[in-house]
Amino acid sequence: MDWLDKFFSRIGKKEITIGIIGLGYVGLPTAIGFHDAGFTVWGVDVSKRTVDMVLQGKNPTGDPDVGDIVPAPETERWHITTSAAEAVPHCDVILVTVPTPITHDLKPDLSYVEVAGKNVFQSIQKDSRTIVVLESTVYPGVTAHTWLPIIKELDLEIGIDVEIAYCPERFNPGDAAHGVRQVARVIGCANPEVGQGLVALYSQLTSEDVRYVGKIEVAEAAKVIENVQRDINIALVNELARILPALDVDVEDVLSAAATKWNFHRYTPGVGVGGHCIPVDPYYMIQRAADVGVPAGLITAARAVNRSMPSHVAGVLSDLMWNAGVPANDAKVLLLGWSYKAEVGDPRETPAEPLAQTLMSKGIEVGAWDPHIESTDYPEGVTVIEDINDVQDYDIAVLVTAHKACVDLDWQSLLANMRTPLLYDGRRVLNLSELETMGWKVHAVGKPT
């Protein structure tokens, strides 16, 4: 029986060990499938406190999908350190979910996923051809330019102690239907063995269409292209959100008339975007394709438009506050909402904090509340409110993060307590109609004044 064989009969018996190094929104969920579909588990984070929260069968991140599922302490199979010394001799395969963010000059940050790989290699026993997937966004090349260099140096043999291979996730955090167990998957690898060996081992993991697609760079791009695409397109609604208010044009009537055509792809504008991934993952092949001599135009413009929208949304709000009679030097704003994602307590990337720094700059006071988000998470200068019925005297209230909470609040409540009736839908999901009928002078995005 020669290795795929034998690799398939393990997976069918699951005696397949998996390590997951880095316990994060894409770890923890990831680990917590493979051991629920049987397979024993080894998960690595160097982050004490998440290892402890997991290992009392407790969820360290803000996804309520996470929330009753980690395995309890005792569960058998379920192994959680912050040491990989002490579990990579134990896997067969490890997956790296570890960051891979941008630095403060739009670079990426590739130092998670070279410091994950120095640890798992030089902890891999000779002759084990230990497998090594790489999950985190990367432009195409990271995997191997990052990782044969210290295997190289470890006098580690590619195909005989160790094998690499790259396939990204895909998981949507605070989206039940999207989860790791319900998303397509592709798998990138040098050797075609090993790659129908990973095929496998995933389709274990996942319900939809898992497949091998050659060369790493291959699964690399795709990873990467995918969130670029959203970029843009959300790029060129968050554009006509601009340009057809000044028309006296409705960008939303706009868009309801143009999804009438069965070929056209509806996104909606919004204050910003956020997360660890469309507003992270351009940069990636912004960076690639500088180092290849070839210009990346479009991406580079969306991106620009995406990350200028929470200072346009800055500046329509003091305009509306003015006209409105409120005093530049008194006004304040009332934030709905902090972290980047409607139902998911995540405030990486959020656009609620470059919208409420701008605001601040030009003297507005400014309070958040999101009941999803830590008050250790608001930065200096925010006014955490932890109730909303403690709520009192502000100008302008502006839905920033489409909460089921924020959305549904009492809304005739609040507007008792506010100073000016002023309200600026960021996510274009409330019913104006109803709230104009309250008393709210409404406004949102795309919408003209």
Ligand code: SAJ
The other form holds:
Amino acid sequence: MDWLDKFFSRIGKKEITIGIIGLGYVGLPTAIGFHDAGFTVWGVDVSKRTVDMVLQGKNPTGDPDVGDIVPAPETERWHITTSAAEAVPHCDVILVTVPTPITHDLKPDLSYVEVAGKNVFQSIQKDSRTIVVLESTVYPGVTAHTWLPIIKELDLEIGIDVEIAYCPERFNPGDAAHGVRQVARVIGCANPEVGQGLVALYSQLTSEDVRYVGKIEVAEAAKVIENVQRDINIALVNELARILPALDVDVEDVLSAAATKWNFHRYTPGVGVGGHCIPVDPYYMIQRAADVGVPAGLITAARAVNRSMPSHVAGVLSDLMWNAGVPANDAKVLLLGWSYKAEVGDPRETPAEPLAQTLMSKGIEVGAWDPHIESTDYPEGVTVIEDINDVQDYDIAVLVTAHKACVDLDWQSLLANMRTPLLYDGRRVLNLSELETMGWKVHAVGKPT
Ligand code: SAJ
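One more: the block was the form predicted on its own; return the form predicted in complex with the named molecule.
Time for the whole complex; same chain goes first.
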């Protein structure tokens, strides 16, 4: 029986042991998913706090969809440890799900991928042909450029001791309909036989399509451009949200009209684009294009538009308050929502931060209320509001995150506590006419003032 047939057979008998390096919002659901599919799993995380919480069956991630499915404490198929050296020798396939953030100067930070690779490869057994799969979002070339030198240095041989592949995570935080078990996957690998083996393995995890797409770089590029396309589409509606009001036209009316066309893709303008995917991944593509001397003007311009939204909105809010007679040296803005996205408690790259910083730099006081966010997640200077009924004397309420808790607020009682009855819908999700009838002076991103 050749290697692939044997691999298929071992998958069928659930004899493949799977290691997951990094138990965050992607790694932990992946570990649980393969455990629930009947495989033996070794989960590894550098954080002892994470390992201890998972061993106690608690959810250390911020994602609500993981909360109720972390299995009971360690069983014979569920091993959680801080040591890759302990886990790796037990594993046939190892998935690396570590962060790939950007640095302060907007360059890709690949240090986690490098360290995880070192920790895994130095513990691989000779002749084991252990398959190591990177899932983190990177740009084309990273898997090979980062890991092959380490493999060479350790005198490991591709095809004998180790195989490397890439299978981008496509996990959508806070969206139970697109968890690790409901998303299509693509597999990139230099060796088609290994690629097919991984297709069979990942098909045990997700009910959706899994396909081998060729060499690693194809899968790396696919993942990045999925998010680049999203950033560009959002940038278009954000740019229209600045042009159309100047023509006395509401951008939402225009987008809803355009969306009646069968192939128009509907996006929504907002106070900005946050998270660890959409505002980050385009910088990978920009970097890679720069490396090979090809301009990435459209990708760069889209990033500039989306990054400018918080300061644009801060300027609009200032004008609205001045025009309403609010004294420049005594203005107070109430931010409703801080998280980058509705129904998750994740402040990473949230547009609320630059919005608050810009307002505070103008001497405006900023209060924020977000039931999904820890009080320690807010920057210095922001007044953290624990109970929305406690707010007093704010001049404008700004919907920053479309949490259900924000949209379904008791707007009547909030209005009674406002000093000035100004409201700004930063996500175009509120029923503005209803709120206007209530007595709010309503404004919104992309709506003519
Ligand atoms: N946003 C807008 N207008 C839109 C859509 C989003 O302003 O029309 C903003 C959101 O408010 C948020 C940011 O963009 O601040 C990102 O929103 P997102 O819905 O793209 O959410 P993410 O960052 O969690 O993106 C994830 C990504 N999933 C993976 O990378 C595996 C992305 O590829 C998915 O397309 C996205 O979820 C999704 O479909 O919701």
